[in-house]
Partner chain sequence: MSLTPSPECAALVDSAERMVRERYDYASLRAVLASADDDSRARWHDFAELGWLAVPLAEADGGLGLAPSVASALIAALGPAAMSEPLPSQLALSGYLLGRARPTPRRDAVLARWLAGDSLLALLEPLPATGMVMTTHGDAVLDGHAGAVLDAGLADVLIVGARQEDGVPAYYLVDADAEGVARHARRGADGRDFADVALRGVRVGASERLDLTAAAPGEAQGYFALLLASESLGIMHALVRLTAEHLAQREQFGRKLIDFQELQHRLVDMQLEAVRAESMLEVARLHCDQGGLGTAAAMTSAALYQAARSGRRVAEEAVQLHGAIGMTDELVVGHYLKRIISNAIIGGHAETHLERAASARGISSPSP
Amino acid sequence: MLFEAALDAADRAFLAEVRAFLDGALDASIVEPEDALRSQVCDHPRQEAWIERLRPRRWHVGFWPVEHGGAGLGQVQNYLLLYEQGRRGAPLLSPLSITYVGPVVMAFGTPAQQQALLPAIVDGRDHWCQGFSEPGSGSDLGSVSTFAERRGDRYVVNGSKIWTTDAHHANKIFCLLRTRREQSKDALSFLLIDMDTPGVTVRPIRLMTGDHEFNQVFFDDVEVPAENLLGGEGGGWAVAKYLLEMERGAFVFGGRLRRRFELLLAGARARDDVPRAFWHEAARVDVELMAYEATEFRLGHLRAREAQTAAEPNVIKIGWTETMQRIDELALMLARVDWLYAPEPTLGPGKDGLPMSSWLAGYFNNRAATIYGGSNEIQRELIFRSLRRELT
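Requested model, single chain only, the form predicted alone:
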């Protein structure tokens, strides 16, 4: 680890504990080399198996406060835990329940909502998906048109959400929708909906790579109890902005990116036909990756909000998505050479060798990373606005 020497004694002891745990807990049934090529696409059976191994220590919710069922880890220790898991090849955990919904319910939920929702996430009884984007309302999230009409103690929801990650695995969905028929962010609310409610339909969207990650979700006269409103009627924009800070800056991808890069380099070193330009670009990517690791370590994971500027989540989002794409582009350089000679070449030594088609699938899937969660162009605009406010 790049910054191990900077850790104090307690954090070094915790890092040693994490590494000892991973030595025993990670085996061939859990670690899959192809995981190194994923961004947020999870292998759900192995994810669940890995959570079961983390659960006794509450390390699957390491940053959650103890009173809500988490391990109560501090910023640095939680970073170390997530970095080492990524570096050693542990399965990626879907952030939708643990990193998105959990903190939002802690921040905006009533005591009754917290008591009902948080233990179900910790125990693995509830799996959430995100209902934000709509056909015609992608980056302009404030223009969503899915409407929830109040009728007594219930809302009746009509509309649809698209690019809904893991909706085919989820039993609940959180939705940003409109509760007044006016084009104002004050008319937006945040509603929690059971996926088995009559009128909810999930239609798969299959990617060109063959992955089934996304879906379109339709709501036809779906009745939802008013008590499922989070943050109050008209308070949806504040809840959504809070959640988007998590989505953009709550990841520790440094370890996973480092594993991905080293797997690529190991494959390149095992052959003698690698163009010189590849090694020049690899040196540049290595510097970029170290710079990202330094930024990620400095900013931490889910820092206390009072210690965080509005720009930090945007910096993290730009960093991990663009570094990941740079590594993918390196793999593409080798693919251009390989396909001249073999129909299904393999990149990587020994058992870690992966078909080049897997690297290309990762390349195509990860092109979207600089778009979802708010495009990186939008992130740069938000950074500029945040810094301008701080400097004036």
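I would like to compare: after the form predicted alone, may I see the structure of the form predicted together with its partner chain?
Just the single chain follows, nothing else.
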């Protein structure tokens, strides 16, 4: 980690503790194999096995406050924990429950909701998925049309959510939907729904690589108890906005991208047909990646929250997604004909898509990174607003 020399004694000791733990716990049965590079979504058995090993230290929910079952790590230590894991190939834990639902329940949930929902995430009983996008509402989330009609102590939900990652694994879904017909942000609410409620159906959608990561979820007269509302009726936009900020800012991708880059170089070194242009380009990507690693730490985890200009999460989201795509494009410089059908390497754990090189599939699948979580055009819009306030 590039800023290691600047860590204070406590953080340095924590880093040593993390490394010692990973030396023992992160064995070959857990590390994501090179085949898994085709996707950012790690297979679930591997995630579960890793969570089991993190759980005694509460490091699977490292940044959660202690009173909610977390390890109570500060920003820098949380960064160090996640960076080191990524650097050494630990499975990327799905952020849906830990990074999205947990924090919004802490911020907006009633005490009863917190007691019911947070331990179920810590203990691994609940797996959440995210119901935001709809066929008619992508970047423009304020226009969602899935409707929850109040009937006594229940809501009756009709509509559909799409691009729902992990809906085929999750037992719960959180939805941004409409509780009034008019086009106003106050008409939006945030509703928590059990996936096994009658009327919920999941249709798989295949990516261009054939991989199954996301789905369409349909709601037909789905009855949901009114107390499943988070943030009150009409309070959905505030909850969703808070969650999106977590989504953009809470990741640590530097270590993971550094590992991806080094695996690529190792593969290139083992071959005798690599064009010189590859190494020239790799030198540029290396520096860009260092700059991204430094940006992620400096703006996302070091700078005090009160000193942030609010655009930091957007700068970081653009940074990791576009740097990842730079690495994928670098990988394409090594492509051979057999990458198009390659029986070897295999599809990778938990994948049933088209057999092709994991680097090639990674290139295809990662085109999604600049679209999801608020497309990078939306991120530029938000950065612009902050720049305009600051400069003109």
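Not measured: the values here are computed from a predicted model. If you superpose the two forms and keep the largest set of C-alpha atoms that fall within 1.5 Å, you have the rigid core. Residue numbers count along the first chain shown, from 1.
Undergrad: After superposing the rigid core, is the C-alpha displacement of residue 6 2 Å or more between these two forms?
TA: The answer is no, as the C-alpha of residue 6 shifts between these two forms by less than 2 Å after core alignment.
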